[in-house]
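For reference, the chain that follows is the form predicted alone, supplied as structure tokens.
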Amino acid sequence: MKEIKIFSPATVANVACGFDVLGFCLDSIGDEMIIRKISKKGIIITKIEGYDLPYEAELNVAGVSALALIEDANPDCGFEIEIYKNIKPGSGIGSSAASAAGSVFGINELLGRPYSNTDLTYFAMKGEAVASKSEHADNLAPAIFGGFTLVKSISPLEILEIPTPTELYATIIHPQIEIKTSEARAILPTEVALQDAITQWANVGSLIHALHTSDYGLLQRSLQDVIVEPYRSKLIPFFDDVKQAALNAGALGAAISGSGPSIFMLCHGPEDAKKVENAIQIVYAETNIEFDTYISKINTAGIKIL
């Protein structure tokens, strides 16, 4: 093979308790790239669409993922990129990871998949870091597994892979403002009152378990942040306001999508995740700000081959 076209897929990190460790993966929302083989050795951006993004390999991405793939496995051939973004960098909805994610995807493929779902993830870093200033894996990792993961550990890599209930849908609404990552990670505060952390491991804990078990109901009261919303809340305009519509028409809970401004709500079926749709329409239509709404089922495959 020497050409392969895939979708990447957008992704929800933090999972409102479960900041830097825990994600999921979208279905209906992400971008598109082909990757192809060529003789020359190296990584060259042919092409991106949607965005304005840079086009040289060590300051995108896609490339420095990419590059640290290709430095480890040493190929007798360089690969070509094309990129078509339809997530808007600063969304909140995995767009850097969504490119770090499915460049090293492609590439694996084209070698005969030599590298592992894990392997992928820690060269994925790479390039996340090119964006956020950190290497982390929420995002990414749920891009390249598919469903819910959780970072067990970052140094050693270790990715956990969540079962999803087949009924869960996740309700998205992104507000046309950006939220750079690094500074949303800027405005946390480095110690937490101890009261408060017993309460969002015990979420933690609590929400794994309703995942594993398909209680919805344990979902809803799992689903609290404590700790990181009360800060990044207030960079998202209406978020309070959106929340509450949400879960007055059935959302099993709302929060913040990594660091904003979209925010998502998970959903018991399709129908509830309409109603919900319905209802933060109403909220952001009475402001000033654009926004756009999707509703997707949990992508339980995440990157998929076109």
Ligand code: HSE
Given for the second form:
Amino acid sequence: MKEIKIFSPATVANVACGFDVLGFCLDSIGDEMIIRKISKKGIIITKIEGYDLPYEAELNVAGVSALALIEDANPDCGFEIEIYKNIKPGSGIGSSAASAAGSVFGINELLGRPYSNTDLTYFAMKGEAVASKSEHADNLAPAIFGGFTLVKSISPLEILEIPTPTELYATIIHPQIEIKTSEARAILPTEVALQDAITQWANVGSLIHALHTSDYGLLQRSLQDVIVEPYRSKLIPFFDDVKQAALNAGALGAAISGSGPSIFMLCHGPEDAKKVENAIQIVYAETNIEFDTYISKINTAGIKIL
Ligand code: HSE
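Switch over from the form predicted alone to the form predicted in complex with the named molecule, please.
Every chain and every other molecule in the complex is listed next, the one we just looked at coming first.
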């Protein structure tokens, strides 16, 4: 195989209580990438459509992760990358992760799959770190593995795949403002109160149990973030109104997607997801901020070969 075309999906990191460790993969939004073997060694980015991003491989998240992989693999060829971006950078739904994960996934396929999904996540972390100024894998792991993932540790990298209840849907609202992950991280406290930590780790544990047992009631009671949301929600206009409208319309939970500004809701079934979408559209339609909304099944496959 000389060339591969892939769909690299958007993802939701943190999932309310699991800052930097939990994430899930979306189906209805993502980037496309074409990766091609070339005789000249190295990585060349030949096309970027959709958003203005650097072409220099050393400055581009897809390029940096690809360089990390080929430095390890040392193949006797190079790779050209074309990126067709649909996920807006700074949207909170894993734009940089989709690029970073997509390039290493594609190159691995073209090399005959020498690397595991955990290896690919490791290389992709090098690219993701360019965008967010810190290494974390909570957007990358769900893009590469699919479904829900828990990053047990980044050093050594250990990723757990968590089951996805079949009736679970995500509704997303993306207000058209940009929040840089690095800035949304800089405002967080470096210490947390013990009582908040107790609440948060109880929620993480019960959320994982709810996903394993398809217990939608427990899932609802677990989707709560007492540590990060109080700081970051201030960056997102009308966050409280959207959250309240979503919960009133039947969402199991609503929280910031990654570092924002997107807000995600998890819903039991497509009808509830649609009701929730209508309710949050009403909130934002009354503002002068442009926005998009999406409904997605949880993508249990992750990156797809087209
Ligand atoms: N866990 C990360 C954060 C996800 O919330 O900062 C965004 O890259």
